[in-house]
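Consider the single chain below, provided in structure tokens and representing the form predicted alone.
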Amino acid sequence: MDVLKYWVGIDLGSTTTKAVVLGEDQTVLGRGITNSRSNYDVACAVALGEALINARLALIASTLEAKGFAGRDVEELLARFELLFREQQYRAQLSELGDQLNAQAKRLKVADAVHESVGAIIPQMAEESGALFTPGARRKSDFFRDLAGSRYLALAEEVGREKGASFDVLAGLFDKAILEVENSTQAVGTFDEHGRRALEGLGGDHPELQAAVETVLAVDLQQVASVGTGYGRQRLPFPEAMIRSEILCHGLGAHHMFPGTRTVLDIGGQDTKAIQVDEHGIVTSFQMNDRCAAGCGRYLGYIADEMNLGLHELGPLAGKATRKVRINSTCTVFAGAELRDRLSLGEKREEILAGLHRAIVLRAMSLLARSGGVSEEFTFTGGVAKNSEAVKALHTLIEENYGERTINISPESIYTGALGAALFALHEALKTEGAAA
């Protein structure tokens, strides 16, 4: 059996937990993400499990390529295989959700109509699952809680009305059951189990893919070491010696992705970090916002909730504005009040959002200035780096204040901290081996 050793970095953020798996040559083998939760052990295990699934999917692709199978047809086949794999994951979690809903309903001794409603909702969700994972299908989220929650609540209202069951009771059951599902690593299943079912879903006319899957399933993935970081790093199930600060990990991770990087801005769910690094990715200075989450991902999430929008819809909607409304505060506490005031004055949603994104970036620019300014090559990381309007505002403000700069944004920017942590794990292991030799 082939053995593939790997090193792990875990970034436990306030909203999401990320994992990166590295090979000995510092190549990223896989990445995984899940929503953070009260059970930190489970959050880490699920994120790592997703990273290892991602690693095996990548190994299947490289195995096929090594055997001469490549091109658009193979890419489409692999994409379809992954969608079928994700559908199997979703179905497994949906089955666990049904079990937990029934257990909660039995414990609370709810009315028969509630039991009947749950018995109708989950099968309908299972029946609809195929449509969620077809090529081109748009999903508002890849997290089970979000994906299943929105459909469950819609069906709870519809089915509950038909059967005479209270919507509030059905919603309350979901709130309790989803916690049990999220805190169960068993519900996610294994690569072997879901991979074989995904192959069945493709039919029996893809022997080259089946052979590649069997080859990859025979690879023994062995974890050597891990390092944790992030907003919740003190609660990580890691020895203290294997925990590194967010600042160090984001600096090293950004430098690894873009070796010319000398300035890093990270806007995450709970905090904003402005970091200066040297030619080795070592932090030379930094500034970080205070404990307030103003201007961070959580603030944007709050605004999205107030406007009844998905978080991913904020940037594109703001991009439609022809003017920017001046926003006085990016404080989460006062966000709702100011938003409602602006709307009552007749301001358009897109113009309010455009002003809001500029205000967030202005706050970050202050941190950058205090950390040492913006060097020629600059890297933007964190979940907010995926927001098109935040990126646009950043480009404008950097050019206004510092002139033309190279601005790097990786599609995998949300994993920067976890990547840095994995690099620390690998470097520490190599240093220990060198000392032993």
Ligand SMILES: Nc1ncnc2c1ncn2[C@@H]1O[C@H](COP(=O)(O)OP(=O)(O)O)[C@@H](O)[C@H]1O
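Numbering follows the first chain given and starts at 1. C-alpha atoms forming the largest set that superposes within 1.5 Å between two forms make up the rigid core. Keep in mind that what you see is a predicted model, and the values were worked out from it rather than measured. Compared with the form predicted together with the named molecule:
Remark: with the core as the superposition reference, the CA shift of Ala274 between these two forms stays below 2 Å. Once both forms are overlaid on the rigid core, the distance between the two CA positions of Glu313 between these two forms is 2 angstroms or more. Relative to the superposed rigid core, the position of the CA of Asp220 differs between these two forms by less than 2 Å.
Would you generate the structure of this protein in the form predicted together with the named molecule, following the form predicted alone above?
Single chain only below; no partners, no other molecules.
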């Protein structure tokens, strides 16, 4: 098993770029995501890189299994290995961040106090990174930007005050430096490098794991074809024939995950789509939000920023509410103002949040109604499906308006579009093969 062929689907979304790597038998080998937004080519490369890393991690697991190593111990070991691997990645990016911060600080000729602050913040963050990646630790986000960002800003305020450096300047430096880090395909490092380090980090003697890692490192992953979709698909580095509408991709992807699906709702960063599919996953009708981006995922992003929370934390916090504040406007740009307004009226954070989530889902409900309603079975895809409160609101509203329905949500829902694209890549390849034969 030296060569492994794979097919790729890339979903270039408005807020995130997702890649799914598919094997010959339609199994998902790996998934990758990035929130890099300023360069599509880089974003694709980063997402694919991530997906391939994940593919190799998965291969390690399957290799172990194939060799008869299984059970809780092995699982735990693998989980620890992966965490260490992630920590290595994080550290690599952090060190890159440090370099970039210093470079920017030099270029902008900032005050000494700022230099000193940066000098204090980064090492402290590196020191804390272990804790971030211990088993069971809660991380605010999957993205380096968010993870590093929130900690950096907190430290900037603290350290900055101590050393007399302006918070504003420190924050500005971060904004610049993080971009460089995100846009570098190198910053994340390679599988080799981190894999070996992680092994070292594990300590002790794990020959079976070591062997599996070596085996997987030797595998040659070969891309056969790729299909692109998503908001930025016109700009993807793909030939036109290899581009598919995200509507079709979401339909097909959802169908693949849950073959009984007849209605798909996708709430992404700046659009919401309601899609009806038939028993083959073929789209029969669809509706999208109009040009106003109100009430889409980006809206939650603004809210999270505003509350200084990670996207992960919004849903759980809102879930604590016992009542909901009624919110009628979901204009993304005014989200912050709305929030402050409500807070100043004395409303509780979680109750406002619960209201906001309901408002978003209400908008989606009307698109669903436009597209033909919610039939049995229903699948919720897109990034917002990761949000527990949005899911809860959706359950309630569907039940209220359409009665009992099977509602599918996969933890991998954010990859649905990319999965559909990968399936198209595979189908396309099969079609040409068929034609050639």
